[in-house]
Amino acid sequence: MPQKQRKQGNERVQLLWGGRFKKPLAEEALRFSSSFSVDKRLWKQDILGSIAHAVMLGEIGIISASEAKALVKGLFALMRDIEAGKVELEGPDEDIHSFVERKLREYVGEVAGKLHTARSRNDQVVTDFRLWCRDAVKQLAEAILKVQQALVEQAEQHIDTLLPGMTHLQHAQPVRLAHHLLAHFWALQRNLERLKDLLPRLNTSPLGAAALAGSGLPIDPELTARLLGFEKTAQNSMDAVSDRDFACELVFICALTMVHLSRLAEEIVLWSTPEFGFVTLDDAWCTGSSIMPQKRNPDIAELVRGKAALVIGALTQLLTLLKGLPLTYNRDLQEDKGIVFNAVDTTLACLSAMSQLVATATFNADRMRQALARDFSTATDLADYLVRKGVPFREAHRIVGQLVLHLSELGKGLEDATLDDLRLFSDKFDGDALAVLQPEQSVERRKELAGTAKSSVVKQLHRAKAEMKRTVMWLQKFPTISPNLFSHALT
């Protein structure tokens, strides 16, 4: 029985179903249910998956070798024409699968109808989606790496730059700027590791699951998996078409990456204020005011901070979309792709912007050092001095707290204290206690657990560079489509 067709504009809509229906789909229902405006981004993945499927059908003998070759050549030609702009991703199609099949018919004729043998849109779309997400993993890893490179390059220039480290946004202890910047590096590194961990779960082929129960024809799912660069095939056909865990994990990684970028952006916003004065952003990464001529606003950092909300929201959207779905495929899943596309697009744009913003920023070393003046941030060092003299830490904490109160009431800082000032509160203080109060000495004492001492920071930089090299090597070995996929079109 022929497939349902309907006129729309000057084109004939070729639905992939309809034989059992007496009436055509209502125009409004078609518009409402169409996903083509969103899932057309999967055009390349859909064609590549279709080429692998056609090759497999020919190899197994489900269709003839000549038919398989015609399909592969037609799909290959369609892909080239879309890339060249000769074919536009436009039309009244229900989805990208309908578009590809309709266009393929223009290239190869009625044999295009054999392409969907032993395949459903259910396993087809999740195959496309997994391929797209796999590409996104690589793009995200490359983009994170660029931000890490910018952080490392700035850290190398500021190993000897000191500034107040903070808790509760209050001065706490002196740290090296390099150490501070590398803290952001390691947060991003965890996101890279999550991407690497995700890849084996993501890189699983569902093709062959068909609608939900598997195919009744003697297909070879392992062949299509190899051709498409998948590491393995799905273990359960029902799970294969309904699983979107990989998408949730990818969006979670995007959301957490955006949280980390937002924290970095927040510090840049604060540090660029006159009150801090720790960083000056390049003119190319600032904006001005329409009314106040003097303004240099850190809008790019603010936008990154704001866009984090969109990606966090995307994770909530996706999890909520999935939470009540019975097995197996439900049309609700049509909405997953737009959510993931937006999350990935936003994260990639923010990573790119932040890598350039950080790389071109000027950190003001003198202002950072001045901020340590009279801020009492070496008080813990003085307490540790007493501990080395045998004083219990809790008592040492009390003694130094009383000293800080005394000096602050006099308008003095710890660096202004004399030995007489110290001995007002404990006879354990000797002349060498005064040297403890200098920030340069404070940072050098913190060598343990990747602390802020220079030797520790230098080691940390070496480890960071080693991690970046490992990431580059991982990217070089990233799964790819097999060259054999196209051999049938070229011979």
Second form
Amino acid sequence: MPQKQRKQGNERVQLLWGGRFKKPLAEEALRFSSSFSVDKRLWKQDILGSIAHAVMLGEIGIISASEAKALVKGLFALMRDIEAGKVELEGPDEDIHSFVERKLREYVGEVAGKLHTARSRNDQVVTDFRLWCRDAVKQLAEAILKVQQALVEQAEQHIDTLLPGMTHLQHAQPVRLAHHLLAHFWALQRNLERLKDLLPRLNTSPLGAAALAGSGLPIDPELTARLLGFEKTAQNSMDAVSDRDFACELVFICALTMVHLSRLAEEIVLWSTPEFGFVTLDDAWCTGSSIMPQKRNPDIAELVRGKAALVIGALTQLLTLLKGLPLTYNRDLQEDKGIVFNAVDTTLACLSAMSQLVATATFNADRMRQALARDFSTATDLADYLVRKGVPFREAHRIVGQLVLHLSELGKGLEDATLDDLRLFSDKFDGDALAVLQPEQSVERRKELAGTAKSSVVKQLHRAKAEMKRTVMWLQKFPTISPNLFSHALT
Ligand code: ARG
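Got the form predicted alone; any chance of the form predicted in complex with arginine (ARG) too?
In what comes next, the whole complex appears, and the chain from above leads the way.
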């Protein structure tokens, strides 16, 4: 008996599951439940996953070789036509999977109905999603690398630029600007390492799990996994369709990257104020005011700082979406994609903006050096001097503290002090004490544990560049769709 299609409000929609219903789905219910406007972005992943699936069905003999060929050729043609803009991603479809199957029928006719053999949208959607996230990992890594590159290039220009390093936003000790910029490099580097670490967990194929229990037909999940460039197949069909950990981890990495970018952005905002004057942003990367003609505002950096909130919110959205969901697939899971798309889009946009903002910024070495004047940031060096003369550190700290109080009451800085001034507080001070007050000496003395000495910073720059090379090599070996998928399709 021919299967009766469920009548639709809109006759163009053929729901994939109409058979057991007497009445059509309410148009509003379809609109409410459709994810097509969001998951249409998965069109390519959906088609590639379907090609791999069709190839596998043909290899195993679940469908005939000629049927498999027809499906694969039709899917390729659809992919090309979407790419060329001949087919628009539009329609009343429930989701991208329904769209692809409906369109495929226009290319290959009734054999399109064989594509979904031994597959459910539950394993299909998570296959598509993993492929999309895999691509996102690559794009994020490339974008982080660009920010790192900008930081390293600026650092190379500013090995000898000194500025006050801060704690509590108060002048603490002098540092090299290169050292400061590289601190941001290493934070970003950890995000790259997180992406590298995530890849094997992300790059696992759920295809073959079908609805939840696996397929009753003799499928070959290893083959589809290989064709799609997955490293391995899932261990448990129920976990395969329920697991969204990979998405959580990806959004977490986005959120943390945004936190790192927002800290850099905050410094840019602060440093570009006239009070600091440490950085001048390029005209192309700052904005004016509609009323105050003189203004140059660091809006781009402020927006990066602001958008961090959205991505942190996305992580909360996703974790909250998943909490309490019973196994296995639940329709709630449909909401996962919009969250991840937003988080990744925002993070990529911010990385791109920040890399250019940093690359084109001018750091004002003179202003930074001036900020060290009378700021007492070499007081610790003077205490260390006394320690070298045998004074217990606590005592040395008290002596220098009293000296700082004395000088600041006179409106003087440490650099204005004479040997007589020093000797008022301790007779351990000799003529060589005044030299330790120079910021240039202060940074040079810190050679241990990745400190501010020139040799140390230069070594650090070399290590940073070596890390960037390693990332480039990792990107070159990044998993992709197997060329076999295409040769299958073309022969
Ligand atoms: N649009 C759905 C999603 O994104 C596809 C899976 C639908 N599966 C189902 N059993 N209704 O999650």
